[in-house]
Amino acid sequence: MTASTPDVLIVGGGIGGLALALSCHQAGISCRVFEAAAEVLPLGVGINLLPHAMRELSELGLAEALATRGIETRELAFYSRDGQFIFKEPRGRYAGYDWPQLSVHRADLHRVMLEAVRERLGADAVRLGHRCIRVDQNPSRVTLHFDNGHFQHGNVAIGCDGIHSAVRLQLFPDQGPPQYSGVNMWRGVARWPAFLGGATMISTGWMTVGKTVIYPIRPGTPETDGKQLINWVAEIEQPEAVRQDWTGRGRLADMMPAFAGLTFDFLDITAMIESTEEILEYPMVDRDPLERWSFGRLTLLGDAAHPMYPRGSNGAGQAIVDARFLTGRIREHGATPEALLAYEAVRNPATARVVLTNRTDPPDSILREVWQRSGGKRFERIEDVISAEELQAISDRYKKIAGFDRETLRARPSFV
C-alpha cells in the first residue's frame, strides 16, 4: 500500500478513467489510477467525439492537443450501397455547435490524455501492472487487491475497467458474456487520398449486405504524399459471433465477398480496405441496463456500467460525460457513497436510453430505413423513397436522447 491515501481509487487507464483522473484533479480531489496492462501500447483505430465529449475535454484544456492530431468533421453523410446520396448534414462547429466534433485515432486520444494525467498528477498517478482482483469496503474505505499483492485503500473506488471488467464482475458475477447482436465487425486504418473535401464522415449501406462508416483521422503530410489516415468499419449480419478480443487480427476472406465491388465515384472502397496493413475484428455486443452500479463506496464507470452498441460515434463520449458529472459529485458531496448515489441517480438513467435507442434507433438507421422502403434497389430520387424531414428526425432524436443537441448542451451548466 502506498503511505497517501487518495479520495478516489480508479480501476482502469483507459479513455474514461483518464477523464476521471483529469477530472478530480482540475476540482482538487485526489485521485490514481490502477492499470491491468504492464505497457501502454498504440492499441484501436479510429474514434469519433461528439460536441458532448469535446466540451469536456476543452473544459479539461486538452481541445489544442487533440486538434494538432485528429481532423474536425465537417459534415455527416449517408450513402446507399449503390453510392446514391441519401442524406447529409453540418456537424460540431459547421452546424452552429459551440465545441467541433472531432475524428481521432484512439491512441493519438489516448496518449494526449496519458500524459496529460502524468504531468498533471505526477508520473506515478498511473500504475501499471496492477490487475484488480478483488474490493472490499467497510464504513470508513474501500480497498483494491491487485494479482501483484499489492492493495490500496482509498475512500471510493470506481471500476472503469470495460466491457470485460472484473469489478462489475464481482458486483454481478452471474451476468454472463456481452449479448451478441448478430452483426460483425472489422476495422483498420489507410492511408488514403483525401474525399469530399477531406473532412467527411460517410456511412453506406446496411447491415443486412454489408454496412461501412468511413472519416479521415490523421491530417495527410509530405512524408504521405497528402494522403490522409482513414478509419473504416465494415459490418455484416452473421449468424455467430467472431471472439471478443479487442486486438483480434482479421482477415480479408472473412469480409468478402460482402465488401467487395464497392467503387464510388468519390472513393473505391473495396481498393481502400484491401490496402490495409492490419485488419481487426470484434462482435457488436452490449450489456443489458442495469439497475444500479452503486455499492457503498463501489460504482462503475463507462463501458463497465453501461456497454452498448458503436452505433452513433457514442461510446466514448458517454463515458467521457460519466467522469465529469461523477467529479462534480464527489466535489459536492465529497468521497462518500452519497456521491456515488447522485452520479448514479442522473447517469445510469440517462445511459440506460442510449444503450436500447443503439440497439434500435440510432442515426445509422436512416440506411435501415431506406433499404428496407426500397426493398434494397436502386432508386431515382431518394424523396420517393423517405422524406427530408423523417431524415432529419431520426437524427435530432438521437442527438437528444444523447445528450448532445445544441440547445441542451450550449445551456447546460458546467459539471466541474
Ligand SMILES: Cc1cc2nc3c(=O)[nH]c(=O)nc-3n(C[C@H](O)[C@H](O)[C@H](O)COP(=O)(O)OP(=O)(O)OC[C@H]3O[C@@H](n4cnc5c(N)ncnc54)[C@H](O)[C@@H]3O)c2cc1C
The other form holds:
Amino acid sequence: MTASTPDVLIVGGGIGGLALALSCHQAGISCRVFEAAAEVLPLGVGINLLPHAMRELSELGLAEALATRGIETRELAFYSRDGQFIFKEPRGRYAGYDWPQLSVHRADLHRVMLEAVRERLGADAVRLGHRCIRVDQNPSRVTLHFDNGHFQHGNVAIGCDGIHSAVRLQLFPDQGPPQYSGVNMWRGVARWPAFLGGATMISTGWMTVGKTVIYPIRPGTPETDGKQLINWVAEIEQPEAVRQDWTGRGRLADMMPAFAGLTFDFLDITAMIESTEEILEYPMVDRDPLERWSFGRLTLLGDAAHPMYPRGSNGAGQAIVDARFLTGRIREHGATPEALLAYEAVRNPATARVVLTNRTDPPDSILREVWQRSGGKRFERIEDVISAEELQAISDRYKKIAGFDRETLRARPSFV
Ligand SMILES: Cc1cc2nc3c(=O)[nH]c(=O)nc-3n(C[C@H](O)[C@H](O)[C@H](O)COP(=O)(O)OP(=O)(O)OC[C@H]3O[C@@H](n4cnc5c(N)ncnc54)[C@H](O)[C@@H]3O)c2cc1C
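Return the structure block for the form predicted in complex with this ligand; the form predicted on its own was the one displayed.
Next comes the full complex, and the chain you just saw is listed first.
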C-alpha cells in the first residue's frame, strides 16, 4: 500500500526525525515520518539542550512551549567526590548567549515536538506502528518497506532511527554492536527541593569511584510542594556492560555502594538517589565515525549516523542541528542525492569531531584532571591542583568543537 509520494521519507519519530519533519514543513518541503512504536510513551529521563540546539528549536517556534516545561540552566558547577568546589561558569543567556540552555525531560521535549508536527503537518504526518525493515532505491525514487507489509515511495529517505538503526545496518551490515566505553550509567528522576538556586547543573566525583551529573528538569508546583523534578545520572567504570535498552530497569543495590554517604552541604545526593522510584540502567556506548552516510537517495541522521557518549549534552542537540542543516541543503538542491551529499560533506566531519572528543576531552575531563592530579585526595586550594585558566580552557575548547561557542553561534546565518 502506498499513500501520495512525499519528497522526504523520515524513518524514526524521535528527536531528530521530528526536528526534520518540522524543518521540512517550515521550508515548504513535503515529508512523512514512519515510527516503529505503536504508541508514544513518555520514555527517558533528562536532556540538556545547549544554545546551538535552542537556536534551532527557537527558529522552529518551540522555545516558549519548552521554556514552560523545562528549567533554564543558569550555571554549570563541578565538585570533587567529597564536595570540594572545583569550577563553575554561567551558561546560556546567563553567559551572554542569544539563546538559553534548557534542561528538560526527554518526554516533554518529544511531546512538544510531536504536538507541533501533528498541528502543523496534519494528524497523519507521523505513522505509528511502521517499523522500517528495508530501503530500496532506483535512479528516480526510494522505497521504504515496513514490518506491517506496507511500503512507501519518496524522493529521498533519511534514517533517523536511533542508535540501533535498521537503516544503518542495511548500509553497514558488518558493523557489529556499539562499542562499550567501560562505564555503566544509572539514571533517574526524583522530586527534591531546589538546590543552589534551582537552576544549576552539577557534576561530581569521577567515574573510577563514581561520578554524578545532577540537574533540575521541571519546575516545582504547589502540587509537588514546590519540589522540582531533578534528573540524575550516576556513572561507574565497570568491566562488563549492562543491557542496552533505553527502558532497561536498574537496581539501586548495583550502584549504591559507589554513592553511599555522598552528602554535600547543599544536597544530600545519596538520599535523593534513594528516593527515586524508577531507575534506568544503560551502558555508555558509541560507534566509530563513518566515512560516509549517504548512498544515492538515502542518508543517516542523529544517533543513527553518529552515536556518541552522553558526556557533553550533545546527542539530541547534534541530531537537531543535522535536521536543520539537511533541510537547508534540500531547499537548495531539491530532494536529491546532491542535497544528501552536501549535508554529509559538512555534518559528517563536524559530528565525528564531537564523537571523538566525547571519548577523550569532553567538559567532564575537568573532573578527570582534578581526580588524577590530586590522587583523589582532598586539596587545600583548587589552584594548587589546576589553574582556573586551564579549567576554563577545557570548557571553551569543547564549545568550539561542538559548535556552540557564543560568537560563532551568533554570527552564523540560519541553516534553513
Ligand atoms: C526511548 C528513548 C529514551 C531516551 N532517553 C534518553 C534520556 O533519558 N537522556 C538522553 O540524553 N537521551 C535519551 N535518549 C536518546 C536521545 O533521545 C537521542 O540521543 C537523541 O535525541 C538523538 O535523537 P535521534 O532522533 O537520532 O534518536 P532517538 O531519539 O533515539 O529516536 C529514534 C527513533 O526511531 C525509532 N525507530 C527505531 N528503529 C526504527 C525502525 N526500524 N523504523 C522506524 N522507526 C524506528 C525509535 O522508536 C525512536 O523513536 C533516548 C532515546 C529513546 C529512543
